[in-house]
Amino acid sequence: MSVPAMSTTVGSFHLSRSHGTPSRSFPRVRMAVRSGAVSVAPILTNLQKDCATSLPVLSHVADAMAADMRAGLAADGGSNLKMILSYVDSLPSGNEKGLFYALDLGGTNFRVLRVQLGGKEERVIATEFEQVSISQELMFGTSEQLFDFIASGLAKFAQKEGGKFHLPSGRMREIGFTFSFPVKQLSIDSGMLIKWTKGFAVSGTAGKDVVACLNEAMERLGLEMRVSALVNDTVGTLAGARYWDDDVMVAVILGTGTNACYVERNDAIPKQTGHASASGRTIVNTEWGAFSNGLPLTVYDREMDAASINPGEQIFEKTISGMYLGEIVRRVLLKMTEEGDLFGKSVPVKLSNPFILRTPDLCAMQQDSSADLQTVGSILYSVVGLESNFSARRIVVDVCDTIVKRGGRLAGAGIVGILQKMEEDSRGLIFGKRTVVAMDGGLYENYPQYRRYLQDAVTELLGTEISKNVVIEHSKDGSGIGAALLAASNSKYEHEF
C-alpha cells in the first residue's frame, strides 16, 4: 500500500479541496478500458449485507469490548486491548494556577499551547496555540529528526510568550505532553513507546522513553523546559472536560485515529502492582483501536488491512476512524467500476491510487442536497476523474452512507461496552445518574451523519430511559488544555491550591 494521504487529522477535519462544477477545461484523465460490465446492484447489496449493524451485532460488540477490557486489566497481553495505566490518579479540581504549556502530538500535525490558569475564580485566564504540519518524510524518518523538529516548533512558540502570560521568576516552564500513540506508561512523566500507529513509521523510537526523547531534543536546542506529565490524547480530553464537568467519566477520540479512556477503580485492576492511588481511582487508556472481536468486516476491509503498514492490527480503528473510511469507499467504487457498469466502460487510473478519496470528501458528498447531486459529481470528477450521471451519484452516496453508518454505529457500541463494564463493577453508579462521555476529534465534530449513527446505536443498546442519563458531549480541543492542567497538578513547584 502506498502511504496514506494524511490530511484528515485528529484535531482538523476539513474540506481543503475546491469542488466546482465539472468543466471541460480540466485536463483529461487517463483511463483504462474494460468490457463485459455487469450491474453494480449485487455489489451494493452484498456490501450493505456485510456491513449491517443490527442490534444483535451491536450487542455482541459491546459485550466483547467489556470482556476484552476485563482480560486486559487482568494481565498485560490478556487481550487485544492493552488497558494501559495512565498514572493519572487525580483529575483537575479548578484550583490550578500559573502558566503551563502543552504539546500535542496526535496525528499529522503537532500543536503547542500555553494556558494561564487563575484558580477557582478566574479559571482559564488566557490560551494561545499554534499548529505545525508534520511531513511524510518525518513520519518515516528517524526519532531524532522528528523530536528535533518538534522541539524547534516548541522553542519558536515559547519565544512569543507575552501579554497575559507570566512565568514567575526562578521557574522552568513545564509541559503536559500529549502523545497519542501506544505507550507503556512508567510514571506520570515517563513512558516507553510500544509502537507507532496512524501511518507513522519513525525508526529508533520503539522501546524508548518518549519523554527522554523530547527532553534530549530540547537540551540540544538549549530550551529550558521540562515535561511534568505524559498523557494520551484521550486522557488529556478526559482531564480537560472534567475541569468543567464533574460527571465526565469517559473520553473518546474520533479523528484520524481513534481511542478511548475512562475512570477505573483501582480494585478492578488485578494487574496493577506497586502503585498506590490516594483517590482509589485511575484513568485507564484502553487503546481500543486494536479491538477486533465480532466486527462485521467486508472483503474491502480485509484487502485494505492486508495492504497496510500494520496488517492484522488496529482493526477497530480501520473500521471506524477518519483515516480509513474514504479508502474503504474508494475500494468499493473501484470494484463497481472495474466489474460493473457504474461509470461506463472507462476506469480512471486515479481511482486506483490508495487514499486518494478522503473522509472529508465522503462528508461533503453526504451533505449534498441539490436536486442533481452536483457536489457529488464535482468531487468524483475533480478527485478521481470520474464522469457520472445522477443514478451513479446516488449509488456513490449509498456506498458512503453504508460505510459511515457501520463506523458510527460500531463506535457507539464500543462506548456502550465501556459503560457496561463500569456499571457492572459499580453496581448502579453509572446508569443510575448523569454520566458524561467527552468526545473530541475532527471526524466526530464535522461529520453529522456519523454523529447521528453513533448516538442512535447508544440509544438502541441502552434503551430510551437509561440513555437519557448518558450524555455524549463534544469537548473541542480538550486534550491540549487537559495536558496543561495535568502538568499543573504534577508540577514540581508548590501551588497555592
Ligand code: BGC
The other form holds:
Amino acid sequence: MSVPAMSTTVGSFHLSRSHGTPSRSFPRVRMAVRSGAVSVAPILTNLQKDCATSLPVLSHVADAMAADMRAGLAADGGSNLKMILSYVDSLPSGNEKGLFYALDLGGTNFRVLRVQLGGKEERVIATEFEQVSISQELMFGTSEQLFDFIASGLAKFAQKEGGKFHLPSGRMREIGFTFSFPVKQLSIDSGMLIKWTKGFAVSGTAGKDVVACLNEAMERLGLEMRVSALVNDTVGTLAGARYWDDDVMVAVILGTGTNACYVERNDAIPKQTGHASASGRTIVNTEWGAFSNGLPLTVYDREMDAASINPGEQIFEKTISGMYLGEIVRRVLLKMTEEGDLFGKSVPVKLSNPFILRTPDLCAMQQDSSADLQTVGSILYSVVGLESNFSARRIVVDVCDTIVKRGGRLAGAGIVGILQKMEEDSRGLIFGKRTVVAMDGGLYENYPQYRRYLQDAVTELLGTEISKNVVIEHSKDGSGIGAALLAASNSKYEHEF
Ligand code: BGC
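Right, and the form predicted in complex with the ligand of this protein, after the form predicted alone?
What follows is the whole complex; the chain from before opens it.
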C-alpha cells in the first residue's frame, strides 16, 4: 500500500502517515508505572461481546433507521433524523451546458472546481480543481475568517480560468456550493446552519444562512459570482452519479463524517407544505449521523462521546465514520496498557493524546501481512509510543478489526434501512430491479476490510438473491460535479440555452 506525505490534520481520512521502523532516538517519556498487571484477554473478549453485530442486531438497526426516517418525515423534530428537504426535485438530465463552478466545504479540505458541460452529446468537456486544507485555527475561528478564506481561494482559482472553459459574455459565473454540515434548507440556494459537526467549532455561523455568509465574503473581495445551488455532499454525490446512471436512488458518504440521502416521493413527506415539485419527488438528506437507536456501544464510545465537543450528538457518526474509529481503538489500547501486562510496565505519554491514532493507521495495520507484523509494530511505536511483541501486535490487530467490523456492518444496516423504507412505500421500486447506492468518502474508498464488512451486512440482511440487485458503487468525487450540475439546472440563465 502506498503511503504518501504526512498529514496531521485530525479527522480527514487519507492513507497519509509514513511509518519508519522504530527509531532509537524516539523520546522515551513514560508515565504511570503500573503494579499488579493482569492479562488483557478479558478486555478484548468484552470488547468483542459489546461490539457484536449479529443478524438480529443488524435487523433491529435497519428497522429502527426506517422508523426514524418516517418519524422525521412526519414532523420537524419528530426523530433524531432531521430528514432535510433539499429542494432538489429534478436530477441532472444530461442536457446541462456551459461553465459552472463548484465549491466544497465538508471536512478538513476545501475544494474548488470548474466544469465545462457540453449537453447530451459532449457531456463533461473539461474539469479542473484545486484543494486546500482547512487549518485547525480556521476550524476553531470565526465565521468571517472561514468564509473569507473560502472566497479568496475561489477568487484565486477563478482568475486562472482559460483554455476549454468559456463563459458567454454578460453572464455571471455560477456556483454549486456543497456544504457538508446539517443545514435547514430554505430554498435551493439558501440554508441555515443548524450546527457544526466533524470537529468544527467556528463561532457565529450556526443559525445563519451560509450562502449569505459566502456572498458577504465575496463582496468584501469584490468577487462577482452567484451561488445557484446549495447542496449537502450526499445530494451532490447522488446528482453526480445519476448523471451517468438512472438507477441511482441513494447516496452515502463514509469519510471523516457520514450521511445518506435518497429520492423520496412527495406524498411520503407529511411535513412538506407549500413546496410541491413537478416531478413528484424530492431528494431528502437524512443526516443519519445523528441516528442512535439500538446501537451496540461500549464504555469507550461513551467516554469518547462525553469528551467530545458535541456530547450526545452524532452517535451513529461517532460509531462508524473515519474521524472516530482510530480514537476508539486508542482508548481501548490505553485501557489495556493501564490495566494489563501487554505492553510492558508503563503507559507512554503519547498514548494519552486524544485522536493521535488515526483511522488510516488502523487501516495500515490491518493490511500488514508480514510474518512478525512489522508494520503494526512500527506504527504502535512511532504513533503511540508502544513497544510490542508479536502477541501484543496480534491483539492490537484484533482490536482494530473489532471496531472496523462493527462500523462497516452498522453502515450496511443503515443502507438496508433506507432501501427497506423505500420498498415498503412502493413495492418493487427497489428490490424488484437494479438499484444503485452511490458511495463516496475516504473511509469507504481506502479501507478494504470496512468495505467488505459493509457488503457482508447488506447481503446477510437482504439475502443473496435480492442483494444481487443492490449495487454499491464508488462514485469518486462525484459530489463536486454533482453540485455543478445542480447549479446548471438551477441557473438563472437556464432558459437561454
Ligand atoms: C454532516 C453531514 C455530511 C456528512 C458527510 C456529517 O457530519 O452532518 O451533513 O453529509 O458529515 O460529510
